[in-house]
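Form predicted alone, single chain, as structure tokens, below.
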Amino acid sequence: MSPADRIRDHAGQGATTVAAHRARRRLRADRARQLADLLRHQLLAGGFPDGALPHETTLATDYSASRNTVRQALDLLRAEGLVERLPGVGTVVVAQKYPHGLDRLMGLAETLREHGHVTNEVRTVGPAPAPSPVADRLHVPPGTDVLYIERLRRLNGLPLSLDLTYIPLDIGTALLSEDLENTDIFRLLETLTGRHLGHAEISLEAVNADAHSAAVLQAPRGAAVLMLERLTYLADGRPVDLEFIRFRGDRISMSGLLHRSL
């Protein structure tokens, strides 16, 4: 074999070996993955009830893992705000995650009854010329006035949401008599035009938080937030609340029923 052959063998033997250990980074990488996501469904549903997850050996062994994908797999959570190592202590749960679901219609202080006290910080209300993508959902003339809110939505005193609303004016003016920091606009609603919320469409998003929406929401600028569009109608199909609500992704869990139909 020449010189030159030996130098392109050995530099092919090199480049095998650089593949294969790539191909070993990416095959760990992707079973971290898959444990973070085994022990966050574990974590959020309640499952280390005395906030402390087991030993890294423990868990290397109850999902057959290295100590290394184990640990890897610690490191996604952590970096999700959700868990925290302590010393002498271990691995503990340092944040929980709220369920939302996405399979009834309900106002969010409904929907987390049973996990605190949801407060509202109205930050803006009153009327405004409505931009023709919300006259046009709404279903009103393009700079007519609606009722714009917005809203500093807490849990426990911690900010969850920021919501943007928008209402028509013929139905929105009575609520600027009632207490929209302690009520769900949906109950609202209801109480004023005498009939029931029939369903709404919505949309959900992971956006970017823009600099306005982080400080509000104190979350980190550019962090990613659940961005949920909601249009509600009346029973009798009538529009009558479009919401542009984004939640802090580390705080809150969306869930839902679905039912396949052929």
Contents of the next structure:
Number of protein chains: 2
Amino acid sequence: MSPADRIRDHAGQGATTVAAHRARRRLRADRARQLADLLRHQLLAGGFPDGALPHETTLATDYSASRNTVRQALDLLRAEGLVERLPGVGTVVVAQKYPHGLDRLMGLAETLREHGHVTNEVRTVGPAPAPSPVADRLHVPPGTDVLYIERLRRLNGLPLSLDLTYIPLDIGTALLSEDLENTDIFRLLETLTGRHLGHAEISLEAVNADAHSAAVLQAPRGAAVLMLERLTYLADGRPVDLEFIRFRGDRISMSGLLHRSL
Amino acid sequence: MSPADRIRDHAGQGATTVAAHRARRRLRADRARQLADLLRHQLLAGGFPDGALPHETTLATDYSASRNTVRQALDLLRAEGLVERLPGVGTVVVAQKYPHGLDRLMGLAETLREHGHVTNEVRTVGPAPAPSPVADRLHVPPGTDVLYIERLRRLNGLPLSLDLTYIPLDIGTALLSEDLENTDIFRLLETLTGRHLGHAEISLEAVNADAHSAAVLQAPRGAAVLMLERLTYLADGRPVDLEFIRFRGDRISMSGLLHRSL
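Previous: the form predicted alone; requested now: the form predicted together with a further copy of the same chain:
Full assembly next; the chain just shown is listed first.
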């Protein structure tokens, strides 16, 4: 007998102890999360092409779950902003997460090309003295001016990410006269330098949005944000672009392949 | 003159308009976020080896920022649970994020080997009928029993992740008599099948923890969670391990290299 069966069995004996009650509640919460994860995957993979989830009864049958568990699972997806309940219609998909590739170094407009049009609201752009951690990573002397750019990036008008970018000034100055509103910086860097980008060191974290970032991204305060830090090098090994990117967690999913041996 | 300078200039004219006040406030919030990102990087890269951040005045000088901006930046890091202010001591690092490699497919104990000891609290383990999305991905008929495992994973005793795992039963049954508390499933799969793992399809998202997951992970309700969905294949191409992993956002950072050309 599995521990799950044991708990279910125990809880099913009509025991009135607090422990049994807790076990039952825990089991239902566990099962709701389990179901929510499966539905989330289907939803993000486009598994509900007409935009509506099956009826609760159907879901309960398909997933051998109780109606209560199904309702709790749908509540979890609603709290994530992925679905909504429409009276008389049922549960509908309201948010789409866009796939951002983790396999190749690409700009946002490149990676989302088939999903729509990326525009960039340039909130700040100009030279600023590089603090030492920025200077170290961009291989310029501390205090040297670098180009600092802050952009709010939108896909089809919806806020997607807030990007803070540092670029060495010898390369950056030329960016000032380019169309930053409609072009990935990656593409501009390759065009302006006449060289290809090589690789980038990235790190990904989940953080709660601070009040100000949340306001800019038009997300609730504390919303989960996928934070990408990325240092990009030209093919010749020179670091040229240090970025701190906050993606709205409800709009982006990063995907890729990992291999067991290198 | 850069837009930032323009705003600063505008705000500096002692203008009493609401617009100027708003611009000043926005600028300070922007600069605080900018500084917080730089300090976060240093902190996570072990840049403060004695565990204490420099004094606010030093930070203000080093980053050409006002004391107010420095204070706001430290507030942001405190809200993320990364630093704390100790009276008479200053600001100290209280949380460490552990690096999880994005370059190679590894189990948690493998990837964190140099950081300490991983233990797994097995909350549930046993056969359960595979719902169709699980069955599809594991290439078994829908409704077939698969092994379901739920584990709370700790590093040196601290909760790190909550993992939901599905494994085909012909391989999974043998896992039941193994030491799941102290061994990565990846390692057990390779030992039990006598074959190597090949690759995994992964996707990463940032989500707010639901109340129940937060309680299990001992994190605040709504805490940002790095959610990893991973389908792992044996080297011969058979899918053997579907996992839904919730990492505490304040304890894990995923890092790797991306290349421009494949």
